[in-house]
Amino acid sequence: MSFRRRLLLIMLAVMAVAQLVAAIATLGTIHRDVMQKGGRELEVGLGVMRQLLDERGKQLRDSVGILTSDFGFKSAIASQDQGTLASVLANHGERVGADMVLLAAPDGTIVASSHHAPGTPMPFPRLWRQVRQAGEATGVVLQDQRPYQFVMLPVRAPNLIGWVGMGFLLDTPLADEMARLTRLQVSFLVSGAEQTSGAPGDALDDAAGDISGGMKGYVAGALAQVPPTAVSALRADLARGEYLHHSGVDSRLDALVLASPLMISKSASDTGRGQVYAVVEHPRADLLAVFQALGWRLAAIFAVTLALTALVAAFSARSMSRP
């Protein structure tokens, strides 16, 4: 091989290696920045979700407060008219869009309910403890493996004569509404819940559940459209504490994922024990769209620069190789 050719190859190799190292370092930095930005967007979206749920809880509390202050309702409780109580509960619940309503005696025994038989004890021990300590309660409960945002307030006339509770189902329409506000994929996921018998017509929707550990698990929102195996794997990851404190890439979902527990109950005395999570996702393809476009631009710049370098190197090698 002639001296001129060796010199040309050395110059091209040095330039190619230099540009390749610079391109790899630049793309690596951009990739980290893109993923960090996506993680921050998930944190903000999850915060917005919690604020929306809090506002929704306040609205539900105001609706329940209207019922507890109604004189006719108090009179029906005092008269123990089961038919009137059930009718008033159903009508008010339908008017405010509640998915579950109940009336309990001062000791917590169910008097009337859309999901529970009269005479049974309070079905939500954790919320019941909070009610007795604070006088009212707002939180997420599980009924028949389904998560409800639930509010319970006292009924006084003027002494305590009962407790009224109402709940909204955390379902796909709510998740879709939050997704439009946050511009992220939003889901509600139940894990570790036990199968219980519910009211007639309250069976789980086959399209809203997946098989996990031999039992159906409730899932609403974007995750309802992914394969059941991916949802089951996500449940296992959440049980190990992944995606709860910082975002991470789930290869099965091909997305950046962050989750927050809305309810965790592992007490053996709690009939509604299980975990309810709010999950937000950012598809990796959307996150890396800018990264990939920039990669192609860098590749084009690399090719043009290498071609110009080859011309300059050829001219330089020709002049430098002369005696």
Contents of the next structure:
Amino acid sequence: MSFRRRLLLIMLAVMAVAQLVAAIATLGTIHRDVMQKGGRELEVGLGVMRQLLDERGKQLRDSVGILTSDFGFKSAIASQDQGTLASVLANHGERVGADMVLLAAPDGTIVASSHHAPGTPMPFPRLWRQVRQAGEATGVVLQDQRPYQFVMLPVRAPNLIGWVGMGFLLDTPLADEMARLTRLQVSFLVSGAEQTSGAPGDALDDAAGDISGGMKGYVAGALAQVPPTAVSALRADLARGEYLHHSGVDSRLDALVLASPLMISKSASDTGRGQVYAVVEHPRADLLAVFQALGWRLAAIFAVTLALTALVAAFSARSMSRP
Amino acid sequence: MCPTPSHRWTLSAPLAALALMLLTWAAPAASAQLQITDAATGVPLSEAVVEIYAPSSAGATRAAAGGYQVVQRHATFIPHVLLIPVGAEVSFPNRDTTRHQVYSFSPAHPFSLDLYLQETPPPERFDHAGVVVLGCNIHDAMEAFIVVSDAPYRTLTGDDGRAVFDLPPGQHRLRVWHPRLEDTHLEWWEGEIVADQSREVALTLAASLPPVPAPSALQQRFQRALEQTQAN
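Now that the form predicted alone has been shown, please provide the structure of the form predicted in complex with the partner chain.
Whole complex next, starting from this chain.
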């Protein structure tokens, strides 16, 4: 092998190694950066989503407030006649587009409800505690394993004559609207509510029950399109506390995932009742699109530099090898 | 709940009755003193209604037959708490420039007076004991109470939160009501009192609903606009 060829090969090898190391380092950093940025976007998106839900809660509270201050409504409530009560609740519930309406006595006993039997105690203990403290409450509740944004307000005539609660389902249209605003994939997921046998937070049980039962738990939004097995795997992960504080990659969904529980103040007595999660996703393909484009560009640069180096090396080797 | 109004002297022996009369004459200062306070702060409570179910005697509360009024002025019912005997009539004159409606859904006397201005409707007669919560359906902030009482001894406390009664001897049933006792405004504090006892009743004011705010900025603007158009 001539000195010229050897010099050429050594220079090319050094060049290639340097380029490769640089490329790997760059791509690694960029991958990390892309994932971090994706995670930040998810955090911002989830924050915006929670804010939107809060705003919606306030808006619903105001709408329900106008209904409960309606004199016709109050006089119908004061009539204490079951037929009148049911029809006025249905009529006024329809005016604001509620999916669940209830009327409770001042002590919390159900007087009339679209979902509960008269005479039963208040079904939402957390919300009821909040109502007793603040005089009204807005929050997310589970009824028949479906999540509702719920508003409970006093009916004053002008003394307290009862409590009106109206629930608004967290459904796919709402998830889609939030998806449009946050530019993320948005879903509402109910977890752990179908377990009647107790064992709260038993992830394996939960997942197994879901696989055998097919679409058992409630899902609305982007995740409704996903195979049930992937959703139940996500439920199991959420039950273990994953994706709640930091975003993570779910390989079944092939996406970066972040979630947040929507039911507040989980006390020991409430854990068996299930949880509602807001889930935001960023598909990995979308995130890595930039990364892949950059990879190709780097490969092109690598090839061009290698060719240039080869040329320069060949020339310089020729001039050097001459006496 | 209701006391037995026929609970009267059943002593048949005239001598015994005479002896008892002498006894009560001998101790005429058998006045029971009550101090109503807020249990949380210890502050004396005004607007508390105190009822004592003792056999009626010379010291029993004398009731005015009529002339009771709840006036509407500056979108407020005056007085805020009115104590009347069973069967009394109350009129609701309007002294505002705006119309008012008066309604109550309270079980003791549900009624409603349609919007009116100067032409005061005929007085309402209250035939059942209980608390009647008044409201005006176009002014949510307006609220007042008529306490219809069948107790022989009753009073409404002033700023000092004190109530004094000349009671016949013995132990008697005592009831106290206050607008801030609880949110339905229909329940009473229950207790007992002895004729010459001085006692303090500390009420736990559990009414948690925030009061409806007094005239809002929006209402004040409307009021000003109305006054200006009237001036022109």
